[in-house]
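Only one chain is shown below, in structure tokens, and it's the form predicted on its own.
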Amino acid sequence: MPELILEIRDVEKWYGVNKIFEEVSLEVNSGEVVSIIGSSGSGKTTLLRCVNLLESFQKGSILIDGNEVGYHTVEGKRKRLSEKTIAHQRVLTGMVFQSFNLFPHMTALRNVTLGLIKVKNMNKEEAEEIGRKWLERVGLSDKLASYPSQLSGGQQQRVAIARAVAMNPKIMLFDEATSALDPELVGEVLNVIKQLADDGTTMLIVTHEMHFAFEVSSKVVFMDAGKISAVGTPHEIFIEKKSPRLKEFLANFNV
């Protein structure tokens, strides 16, 4: 039996009277690569941010490695956990954003090692060994001492990936990781993500790169108007296109 890493149970999220998504349920097993596709405004990024606890949600539960995150129930009432507890739980996920979010005054190596030292309490030597290993894995062994301003967008995003995966999270989350890049730089970042997939890294990916989703995914989720409209293998989603709405959406892409 595969190990269940992420379980999203009937999660609902709204801002005021605007419901972002409702009754969203999804499971991600160890080693799976699950891609979420859908139109802008369908709730994809917000769902990812709920998993990472950067957004609150009003109903349902999210479990990582069998443990509920973000909330607990006291006397029948659902309460958000303290920010200190949430910060510890957030280490279970490695998040890669659209923007690179690197510290501009720190070298590539320092950006990668900071969390290892501050959050995981590693000594500098151990953290730097891990940092060098991951920067080498993403093809940046010659950029250890470079600052973000000295790196291309693709290189900065690869540093961000190295920083996230170096923390050894239970699941990696990618939120449109290539959307801020010039077209010629997209491939180098997608190749790194493919390598992680080949290594068996558990991943939940929000992407508009349909060819990439078809090639790398174990499972594809189509979100539409705040609901999961279809779930299936890449072949079921991209080739069979079983629902009219899915067909309509994919007509915008040459898959």
Given for the second form:
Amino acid sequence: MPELILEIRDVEKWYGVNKIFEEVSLEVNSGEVVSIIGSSGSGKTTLLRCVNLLESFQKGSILIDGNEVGYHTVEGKRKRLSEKTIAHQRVLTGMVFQSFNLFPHMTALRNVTLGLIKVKNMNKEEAEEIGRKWLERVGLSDKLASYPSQLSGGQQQRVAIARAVAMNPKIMLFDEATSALDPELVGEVLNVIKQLADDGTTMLIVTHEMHFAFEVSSKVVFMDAGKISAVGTPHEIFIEKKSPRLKEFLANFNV
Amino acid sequence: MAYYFDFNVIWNSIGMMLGGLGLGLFLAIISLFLGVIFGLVAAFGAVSSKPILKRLTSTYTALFRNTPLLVLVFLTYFGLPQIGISMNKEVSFIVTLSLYAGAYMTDVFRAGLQAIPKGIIEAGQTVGLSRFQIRRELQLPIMFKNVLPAMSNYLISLFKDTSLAATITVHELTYFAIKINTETFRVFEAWLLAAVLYVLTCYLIAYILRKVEKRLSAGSRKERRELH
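Let's compare: the form predicted on its own is above, so bring in the form predicted together with its partner chain.
Then the entire complex follows, led off by the chain already shown.
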């Protein structure tokens, strides 16, 4: 019986007078891999950033593991939670950014252990054991002591993935994790993500890698012009291509 | 008319001059230390999202950066007692120089903080770090690494600025040079010796700080070796 990990209910997001998206509802069950595809500016990345509360949103609610995050209602008014509470809630999600965003002054191992020590209050030995384990899992056991500037883009992104999964989040969020990489480095990162998917990690992935989305996803979401335009199995989205907009979008990708 | 050099009187005063040099160094170091604290507080104000903090810090830096240091020294030492705030001359000079240094440091730190990519702060947030932890674990160390060379240079500049303390009769190097000058009339010798001592000390500071900078990067190399 799969349990509901992430529930997005009718979320609406504005930047000033510009509406980014509206009526976005989405459910992710444990062990599922849900991919979001769509053209640039369709709001995919912003949606992902709403899920881990880097962005505010004006309407709707997001629940992780059954609990609403980011906002609460006081006397009928919707209010954003304190920064401290939000910091706690962010531990429920693990985020991998397009531009890696490793801590430049720390070794690969320290990048992974920082959150374990400072947020999960582990002692150094415990944290380093977990850090080593995850860096080994992403194939970087020989780079524990390297600084980000000494690593390739693919290696940096694998450290970033280890940093996020080591915190044992309920759901992993990938924001175009391979878009900033040289083509020959894309494969090593996708392999790591695929391996996590095979291990049953729950994931929400924003991607432009259509073959990858087809291969790993349990469900694919097509966002277009600030709305969810189509949801379906990879087969329904990539092979049947039900809507004309979807067909038009996928025509750009040789799928 | 020829000028005959006579360093004999000068050698008698070298102890005094070195003592003055020491005091100048002390004034510069303590002012830099306090200035760094003022600068850090103000720099975080300058990059904060609160308009009132931004305005406060920009007023502070504008006032202190646009007034000649000598005027600030006089304002503090001669002006403030008129409204009931008196300090002894050394304290008065330290207060002035550290606030002046703080204004420069604010800009150095602000630039250093703004140069940190936003994504790195966001990565800290997504790991669950609090705002305070992000400051201590990410922003401060990344910024300090970036601004260390600028700070080293600034210490040298502050050390030279301590010569202005002579104008309020603080017993530092320039004060003694003036004293020897008026007491012995060995004008050229007194100022030449003062200049040489300033140059040598500045070189020494630069040399030591270079070592410190190297040591700091060697520290991270050592950490790397230990982990292997």
